[in-house]
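Coming up is one lone chain in structure tokens, specifically the form predicted alone.
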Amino acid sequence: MSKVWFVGAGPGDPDLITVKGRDLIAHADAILYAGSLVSKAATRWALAGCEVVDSKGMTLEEIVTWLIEKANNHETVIRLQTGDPGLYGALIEMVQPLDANHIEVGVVPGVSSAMASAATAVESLTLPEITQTVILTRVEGRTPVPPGESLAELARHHATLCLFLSITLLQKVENDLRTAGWKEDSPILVVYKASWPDEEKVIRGTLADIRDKCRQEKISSQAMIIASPALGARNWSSLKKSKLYDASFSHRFRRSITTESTS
């Protein structure tokens, strides 16, 4: 039985694709890759034989009618989207029609390019009494985004912010960040293409001057956005402490220790 699978190439370096994913591509009939943002290495584990293609210049109709004509004559299709799948993908959009077509689906998760961004700049997006929420979200552009949702909404929360599809837009993000209280000096860490070998680019400023910075950079596109209370902790000289790790910190694999004598 033919199914088409959706799978996630990560942020960039193919030695970041799922185990899973990988076999997959090794044992595919068919690969439609995003080559707009999937590296064509991405499918070097294909078959010799595998009908490999790009699909950088189609329109959504013209994606899904490939897949399902594959499907009809291969048992195993993949779409090789970027990230993971499952954030700002199209993926409802593409798997409705094979629904429709009852082609069988199944969805590969992959490394989305915020926690990559993060592990290329050696950062945690969370930090005990510091921030423990990450918000995934995007600014406001030609697309847009639902009633409350709103960047200058949600970083009132002064949580960590991981902005996709933004950085064309990082004036707004500046005002809206600053309309949500931000002072000048909050940390700002922007990368570009985090994980592509050779390509990557990390960019630190603070909200008075990130957009200068990436500017100067000619970063214009293909770049993950964090603004955080957390960022550049590394340097920090304390740091509040996980209580998982701490002796005095019980739980069902450790006992605490205490200081206590005992008479």
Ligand code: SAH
The other form holds:
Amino acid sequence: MSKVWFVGAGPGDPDLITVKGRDLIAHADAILYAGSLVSKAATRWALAGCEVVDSKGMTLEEIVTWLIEKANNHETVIRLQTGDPGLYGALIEMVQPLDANHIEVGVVPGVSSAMASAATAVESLTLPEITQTVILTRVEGRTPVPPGESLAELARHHATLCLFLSITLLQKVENDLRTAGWKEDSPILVVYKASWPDEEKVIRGTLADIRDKCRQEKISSQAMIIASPALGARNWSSLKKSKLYDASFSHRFRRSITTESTS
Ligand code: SAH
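Right, the form predicted alone is done; let's see the coordinates for the form predicted in complex with this ligand.
What follows is the entire complex, opening with the chain shown before.
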């Protein structure tokens, strides 16, 4: 029985694919990788006889036709996607025609660029008493966002915002954050090509100057924007500690010291 696997390749560094994804690549008969964002190096575990094709110039219809044709002739077919396939990956548009053709489908999650960007910059997207929420979104450009999801509205929560597909719309991002009450000195992080060996760039700025800094560094694509009150916490002198490791806090795996001493 043949199966088409949508595999998250991770954000760029080929070592950031999951073990499951790598094992599937090592057994695949045909791999279609999204060459605009996935490094060819991600296919380095493929067998010599495996057909490896870049989908860069292909339309969605051509991609689907390719996957169906390969699935009709082979057992293991892989669509290798950037980051996690469930985020801005046109996953369902590809799955529906496969379902219609009664082709089995599987999805292997991947490390999203949002997580890789935070990791690169040694940032935590959540911080006790600062923010406990992460919003993964994009600013409205040519692709509309549904009502209630404008950045100006979402930013009112003052939670961590990870903005995909928005680097060319940085001016709009700034305006929306201002509308939502973010201060000029709010920290903003931009990571270009997070985890790509020798290409990654980290730009730290504020609402007031991040656009200038990105312009100077000529960043105009493949970048993650993170706006968060938790940014820079590594250098804070006072930090609320997580309850998880607090000696007075019991949980499933550890009884609190106070409970023990009073019982
Ligand atoms: N599924 C992907 C997102 C695809 S949309 C994921 O989970 O990461 C493409 C957008 O993702 C880009 O416009 C950019 O905002 C972001 N992106 C992808 N790879 C990136 C990387 N290595 N570094 C920074 N941003 C990246």
